[in-house]
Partner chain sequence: MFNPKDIIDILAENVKKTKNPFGVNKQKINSWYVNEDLPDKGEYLLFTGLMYQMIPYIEAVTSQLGKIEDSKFSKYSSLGRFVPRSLTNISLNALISKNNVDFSNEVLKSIITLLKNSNIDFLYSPDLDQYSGILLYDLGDEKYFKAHARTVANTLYQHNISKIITVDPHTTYALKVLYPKYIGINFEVYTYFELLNLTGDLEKEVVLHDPCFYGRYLELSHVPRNLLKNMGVEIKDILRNGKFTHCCGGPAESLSPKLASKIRENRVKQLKETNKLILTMCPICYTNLRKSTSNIMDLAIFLKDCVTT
Amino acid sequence: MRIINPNLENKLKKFGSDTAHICFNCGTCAAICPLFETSFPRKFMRYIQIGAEDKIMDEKLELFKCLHCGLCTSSCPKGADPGEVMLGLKRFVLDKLRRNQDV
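Hey, can I get that sequence as one chain, in the form predicted alone?
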């Protein structure tokens, strides 16, 4: 069973991911991304929008494949800055993993 966190986007703000709500999931970022086979970063933008925190954590290793090349950000017609959102998600995942180890 999946757990939805409606506050996920607010939670991600402190990690620099505060523009996912702007994305209308057109797929332009996925089309230009060198990692296009996995619909990256489009699916992560959608995971944030629907609050699928557990899905992000399940697929966390995929985030670290991001080259942070900026192609997705420069091609986004809405200015959602997917590259920075991916960077913020990396910070979020690392923080969450670190906190789990501290427990």
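Given the form predicted alone, corresponding form predicted together with the partner chain:
What comes next is one chain alone, with no partners or other molecules.
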């Protein structure tokens, strides 16, 4: 069973990430990302939208593969700034890991 956190995007604001709701999941970011991994970073935008905090924690290692190169942000047709959202998620996850010492 998955627990949904409807306030996830609000919670992410203090980590500098508040644009995930703008994303309409077109997949341009995933198509252009130099990592060439399935639905990356698109799926993390979606996880935030649906409040899937558990999924983000489950896939936290993958999150850190993001190079912060900014190509997704430059290419996003909606201005949802996926690159900065990913950086905000890294901050959120690192903060949570340091608090819980959950490695």
